[in-house]
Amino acid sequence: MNEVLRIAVQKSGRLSEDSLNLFKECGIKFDNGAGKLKATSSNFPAEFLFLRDDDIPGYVEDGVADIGIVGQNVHVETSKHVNEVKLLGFSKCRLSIAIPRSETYGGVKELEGKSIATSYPVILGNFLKENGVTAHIHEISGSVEIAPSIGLAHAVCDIVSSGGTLLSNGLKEVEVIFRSEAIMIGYPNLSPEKQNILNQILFRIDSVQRAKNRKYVVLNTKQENIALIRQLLPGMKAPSILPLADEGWVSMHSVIEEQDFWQNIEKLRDAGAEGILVLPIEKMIF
């Protein structure tokens, strides 16, 4: 019987959406309708388990799930025995210490002897230890931002994306202690067949991610401008150059980082580029 790779993803939230979109961009079809706890792909040997983010590392450690996608903050906080398979580059956030806006902050030493509310006692404890600070860590599972206003703690340590939640609760961010993004973790003892399935997924992910910030550029120019424009259009190896019907004119095709294109657009025009087309790339395979 052919094996199926069991993939654990967060059942709701931004990380869940980003993770599922990634698999769909990789051509893996599945139904993740509301309320589903499990879904099987219709065109790839994979089964998806929709779980609480805090539970995913444990499921992977126990081999119930073969791989999982969590935030690095969850991976580090739970400290489960799993493999770090791949950083995924999305769902970026930071774990920060925040204090009431009315208070001043002169550095981490001011936390000495204070009470800090957090859902991440391990990461916070490591940070305080590294900085030689002794503080009381008050572990709570949710609504961390309210702790100072009800007298539960002097400060909080929580996940920050935009900072809007802190602001609405009268807090200000004063110390970033950990930066996080989505990470794929894996069961350490995958069978050869499941490892092969995982390798296929990683190949597809790499192809999708390479294309994310790159564009396919097509332009026309006179032959005499080729050398100069080539310097401005670094391709995967070199631009493709095709003759046009009009004598002395060519079409140049290249793949370029989007940021590089915008930095060079005026230089390209000054170098004689005309009729410039910029097209999205769906996949890039090397």
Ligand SMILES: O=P(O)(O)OC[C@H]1O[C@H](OP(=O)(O)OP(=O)(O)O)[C@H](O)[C@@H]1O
Second form
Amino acid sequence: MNEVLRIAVQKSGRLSEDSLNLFKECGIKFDNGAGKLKATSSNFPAEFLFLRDDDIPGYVEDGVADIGIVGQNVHVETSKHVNEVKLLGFSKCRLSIAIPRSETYGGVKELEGKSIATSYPVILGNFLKENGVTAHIHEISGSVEIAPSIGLAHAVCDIVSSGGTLLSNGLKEVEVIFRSEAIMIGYPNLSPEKQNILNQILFRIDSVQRAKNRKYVVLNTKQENIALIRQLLPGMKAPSILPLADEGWVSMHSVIEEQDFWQNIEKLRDAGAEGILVLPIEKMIF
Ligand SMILES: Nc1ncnc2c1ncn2[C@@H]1O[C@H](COP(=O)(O)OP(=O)(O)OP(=O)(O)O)[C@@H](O)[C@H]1O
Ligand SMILES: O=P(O)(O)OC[C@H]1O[C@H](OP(=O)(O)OP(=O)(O)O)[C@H](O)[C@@H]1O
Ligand SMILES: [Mg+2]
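Any chance you could show the form predicted in complex with this ligand after that form predicted alone?
Okay, now the whole complex, with that chain kicking things off.
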């Protein structure tokens, strides 16, 4: 039988775009047109399910989906029996406790006896327990930041990224209780065929991610500068050196970490590098 890997991604929200791009950058084609809840790839043995993020860990635990992408916050909150396959580095945010801006805050003990509105009762409950605080957790499923202003709770515990939502609701962040990014989770008992398909995807993701952090650098210099410039281009391997039509001049090519490039740019110019080109790399296969 020809096995297909079932992949659960968020239908629409903060994870959707980066999740879909991850697979598209891996060359996996599929149609995710508006209103579509399921799509089969035209060039890879994969099928996509477009779901509410909260439901994804349950589907993966049951094996209805083979892998899924959720925030670590949802993975930990739902506490389903799934494998943690890979951290993905996008949708970074934190789960924080916030109180009205006008109030003072002297530490976690001040939450004793208070009510806190949240969509994350498990993570919040663990935090309060670890800190020996007893508070009333008021579970609501969305628009949590409104709770203090309508008298529903004293404080909130919700996702924060820029802090803009807290600010526009008159709240201030007082405790960061969890840091999160997107994670790929997987069904623990995949068949060997499905594991093989997943391995192919992971190999492609690694190639794409590796390429994202690196640049292809091309520069021209006089032959006598080669040794000095080589020290400033800590590439994967020795740089390629090609002669130019002008006598005594060469072109040097290397792959370097973007961070190293910015640190070394001035030194490269001082060492005699000219016409420096920095090019993006789409994929890097080892
Ligand atoms: N402002 C943000 N910046 C970065 N990441 C975020 C932000 N808000 C949420 N996230 C992350 O993205 C995940 C999905 O957020 P989103 O707001 O789309 O969820 P949702 O409203 O519960 O969606 P759904 O309709 O699928 O249930 C969160 O669980 C969190 O991990
Ligand atoms: O700190 P900020 O950058 O303001 O981001 C935090 C907000 O982002 C998320 O909501 P989102 O905007 O995704 O809407 P939602 O509540 O409908 O999920 C989250 O629930 C916070 O409310
Ligand atoms: Mg949700």
